[in-house]
Every structure is written in structure tokens, then in C-alpha cells.
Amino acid sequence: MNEPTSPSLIPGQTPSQTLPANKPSVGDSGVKVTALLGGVGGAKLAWGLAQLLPPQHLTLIVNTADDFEHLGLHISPDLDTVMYTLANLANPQTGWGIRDESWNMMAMLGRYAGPTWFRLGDGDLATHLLRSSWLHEGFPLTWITRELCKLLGVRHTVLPMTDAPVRTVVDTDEGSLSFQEYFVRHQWQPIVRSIHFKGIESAQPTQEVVASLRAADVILFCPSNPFVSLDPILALPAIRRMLAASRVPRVAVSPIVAGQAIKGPTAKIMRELGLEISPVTVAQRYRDLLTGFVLDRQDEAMRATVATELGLHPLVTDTVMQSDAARIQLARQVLEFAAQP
């Protein structure tokens, strides 16, 4: 399919060219890394990786199943969190949204008794307006994301997992809820019975996503929620087949530390689905797709289980990223671990 030319909103700007797929050996200074992610934890590690790898050597494949339409706008929360984090714009207190945001639109919306449960800051609103406008003009989400990144000064490649509409539906004791209704409106309090992805059967990864996985020397699963951030990406049949057949190092970083999720509802979902809240549970979920698994030091006792029972190479290190230095340190250790023979 031919890619459209740039829209009139940014005259004279042309889409970035596809990067060459020149594959060096693992451990080479030109190693190419592709990471799968969603959410704040994934974005933190992505930022660390971006400090160590040049733009042409890092591609981020981001969950889009929590996208939704609100007030006539297309909202892509995970894509925005990754873009804002890489652009050093993210709110440091929340990890999402924009730092020093203003809320004039929300205040006026409240006066109109409009739906204020999903908060849109004034600066953040500009992103959604522009994305929605371009989508209405017929431009694919992959192209739009690349242009938004360029305009924000983000040089590393950020790819939506698909250009097709896929939506996470959470089946709960209060009925079926869209992910944002469950996560934001209901503050992830309803009890989860099951999760499925509407539209996944007909969705396909983009050519850019496929090319990135084929060219990668290392594939990483960032410390993202397995059920609502990584599972949607892996539910695309072509991606799962490619990962299972890959011969490059494939390493996941656990989002569970000492029986708790670093952020968000991961542990609560595991408990409600009858799963043990443990890094081992996460490793088992990805077992057929991985060669290595990263545990936090607080879970060092599980190293042997990961190695002997699951057959994965374990790395035990500090995985809680409470500072920029910690993000870079974890990224460096994960890359060095993946490069080991």
C-alpha cells in the first residue's frame, strides 16, 4: 500500500523513510532492539533504552487496545504516555499526562455538566484533536504517531501494534466494561472475570511492526501489565508466531515485585483470575516466547524456578525504576544480559 503524503496541516513535511534492516550480531555496537510495551512501567524502561541506543537501533511497539473514543476524539493513552515520556514532557507525579498541565477545558466542561470522569488537560487535548483530525482525513495511526513524535522531538521509532481498531473489554461482576471505563471511571474496582479484545480476529500488525521484529537482534517485553498491555499485542496471531519462531534473545522484565504490582491493577487482576501473584506466573505466561526473564532482587528466591522449571535464563537485579538513573541502569543491565551467549 502506498503511504499518503503529508496532510495540509503541516505543509512541506514528508514522512520519515523506512530504516534499513541491516542486522549486526548480538553484542555489536549496532544491535537493534525492539520492545513491546504499554503503560507507565513500560514507558520508563523505554526511556532508559532510548538514552543508551541511537534512534535507528530502537523500535517500540505499543499497545493500542486501550484506545477509545471520547467527546468525539480518538484517545490513545499508551501511545501518548510513551511519546510524552520520550519527549521529557510526562507528568513526573503520575507518569502519564503532561507536566505543568492546565485544566481550563475540564473546568468549563464541568459547568456544562459534561462527562468529566476522563480528565483531558489543555495541552494533552491538542494531541487528541490533531490525531482525530488526521484520522478523519484518512491517515493511518502509524503515520500519525510518527508525525506526532517528530513534532515532539522524539527521534526513536514508536509504532502502534496495529492500525486496525482493537478494544479491550473487561468482563466484571458489574458487567462488561470498556477498558477506560474499568480503569478510569470505576478506578479498577470491579472484580475481573475475564478479558477479551474486540476486533482482534481481523486485526493485523503493520508492515512496520513486522519489519521491526524481523530486523531485531534483541526483543524485549517491558514491565507492563501482562493482561491489558502486552496480551493485546501478543494476541495478534502474526506477532505471536514471529516471536515463537524467532532465534534472537527475547527477554521479559517482571512487572511483579515481592507479590505486588509496581503500578496499576496487575496484582488485583491476577488474584481475581485465580492466579498466584508472582513473577513466576508472568514468566509462565510468556514461557514459549522467551529466552530470558528478569526478576527483582526481592524475588531472588524464584531464580531457580525460572531456570529449572521454566527453562529460562534468569537475571536478578533492581527493577524498581524510581529515578532516571535507575531507568538507565536497568536498561543497560537488560541489554547486557540479552547479549550474553
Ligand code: FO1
Given for the second form:
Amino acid sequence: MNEPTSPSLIPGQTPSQTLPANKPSVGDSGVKVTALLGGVGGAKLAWGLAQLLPPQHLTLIVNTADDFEHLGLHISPDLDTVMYTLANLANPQTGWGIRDESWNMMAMLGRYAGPTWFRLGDGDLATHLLRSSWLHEGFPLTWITRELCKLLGVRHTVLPMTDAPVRTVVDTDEGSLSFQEYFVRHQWQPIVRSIHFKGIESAQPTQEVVASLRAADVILFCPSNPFVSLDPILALPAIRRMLAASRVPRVAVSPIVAGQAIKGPTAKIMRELGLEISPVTVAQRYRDLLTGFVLDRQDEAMRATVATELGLHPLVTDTVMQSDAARIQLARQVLEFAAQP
Ligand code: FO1
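Moving on from the form predicted alone, please list the structure of the form predicted in complex with this ligand.
The next block holds the full complex; its first chain is the one shown before.
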């Protein structure tokens, strides 16, 4: 199969809004997919994609701006959520942490009146201990992630967006909060005034991330929170330019369905930032980086806006993934949609 050559990414080249002609069909074994994602919602689609694509044809670029130091440990929640989900280890109720977990460490921490607001299961703790000790020995997060995935039998490639420290800071009516303080300790109730990513100016995407974007025949934005999961990845130098200049199909799946976020604070943040709570808001935000946008059936009415006003190919389908079969079905439809001429 004459695989399309990944275009050399010429900065500033105006991307054609229409899907390029030389598009691989999803059935081709050669279709290489690179997906950008954050936590629980994105990981569900990543799992679906991993059931359809061989390991060497799916690379996941994961947000690390949720990372934080806690009890002397470096914790990378989105990397762990993706890794556990692909390893079929994730807690099915929460999406984060490990299924059938025990909580003996937390119980003892509570006896010491330690910080129990961020719940660390005994098995999950092993991940944080190993990652932290390897980081202290000087190993980069990319190497550590590859090792942990290998040891858990995860064969698809999970890439931290950068090996540099980048931290989401949420400025709220209760002050500036780290992401986990905002999201977990305060249960995302503080009113968001602005969001920024500390350290982003001096961070670089890893060479593995750049290579996977260059090699991709299809690039996907998983249904993750745009503000705190996808924006940190897109804020890394050169990533936006690479995506805007790319000539392969680039498709985002809306994290907003019928005016609601499936999970988490996306809709609430939109409201607090004065944005309309709609898939169109997400499509507008990324329109210069995309060729296609996936809406849920409940948002069929927005198909025309996405297609005519935003010039994006629309796909309207069931995007709420409430079962393994639904995750695979959405993944299959997104891949077929991206491969359409
Ligand atoms: N989310 C919570 O809402 N409460 C928790 O106690 C919690 C603990 C936790 C431990 C490890 C981990 O990898 C993730 C954890 N999460 C928890 C999720 C975490 O806040 C993520 O940042 C979200 O999933 C958003 O990506």
C-alpha cells in the first residue's frame, strides 16, 4: 500500500481545509494514528483505538500538566489513567486508580491526620513510588512511562507530552490553585477566572512526540477537557504550528454533549469563562488545527454550523462511551471518518 508520505511540516503553510486526497483507508494495516488526550474521557477512546490498531500504529500523547508533588511523590494522573486503562487495570467506576484496590496506606495516613483528600490506593502507590525513585535517579518521564507500560503489558506507545515540568494553575475566586487542589480537593467548585500552565515557556515537546506527529497518517483529539487536558499539549512550542501545517486528517471528538460535559468541569469552566457550553465552542477553539469534528447525535442540529461556518467535516454519531463495545464502535467510526476521501 503506497503509504502517504507524511508532509514535511512547513511552518506557516496554509493548510487546506479539505481532507487531502492521498488518505489511507482505515482497513490499511499501515494507518498510523497519533492521538492527543488527557484523563478519563480521552482514555476511553484510546482504549477503543487500541483494540483496533496494532501497537506500532497507535501513539498516545498524554497531558502531564495535571502532575504534582504530593507526600514527596511525583504523581502523573493522566499518564497513569491511560496506562491503567490500556492495561485493563483501571477502576471502572472512577476511571482513575486501580480496580479492586486496597486502602491500608490511606487508613494509616488518616491516623496521622495526613492529607487524605487525594486518595492513593496501595497498588497505585507502587506506581508513584517507582516513578518517583526513577525520577530521582535522573530518568526522564518518557523512559519511565515506557518501562511502566512494558512491565504492565501495555504495548501501545504512551508518551508524556514533555519531560519538562509543566503545571496547570487555575486562578479562581478562592485564589490560585494547583490543578489537583482545584479538581480534587475543591471538587472543581471554585469559580475559574483564568487557567495558565506554569513552566510551559521553557518546556519542549519530546522528540518522540514530534516524531509521532510527523509520522501520523491521522491525528485525533480525544474527548478530553479542552482547557486543562488538550490546551497544555497544544501550548508546547511548535505543536500548534505542526498541527496547523499538517496535511493529514485531524479529527477532534467533542467532550461536550447536549450542553453537558460527560465527566468533570468542562461545561462549568466554559460557563465561568463566558463561553457558550456547546460542541461548537470546542470546534471553534481548534478549527485551525482540524479537518474534521465529531458531534454526538444529540447535537445533530450543529452539523451545519460545524460544516459551513467552521469549514470542518462533521461526523454525527453516538459519542457517549458507556460500554467497551461503545468505545470500540466510536473508535472504528472515527477512524473510518478520518480515512474518508
Ligand atoms: N480524582 C479524584 O476526584 N479524587 C481522588 O482522590 C483522585 C486520586 C487520584 C490518584 C491517582 C491518580 O492517578 C488520579 C487520581 N484522581 C483523583 C484523578 C485525577 O485528579 C486526574 O487528574 C483526573 O482524572 C483529571 O485528569
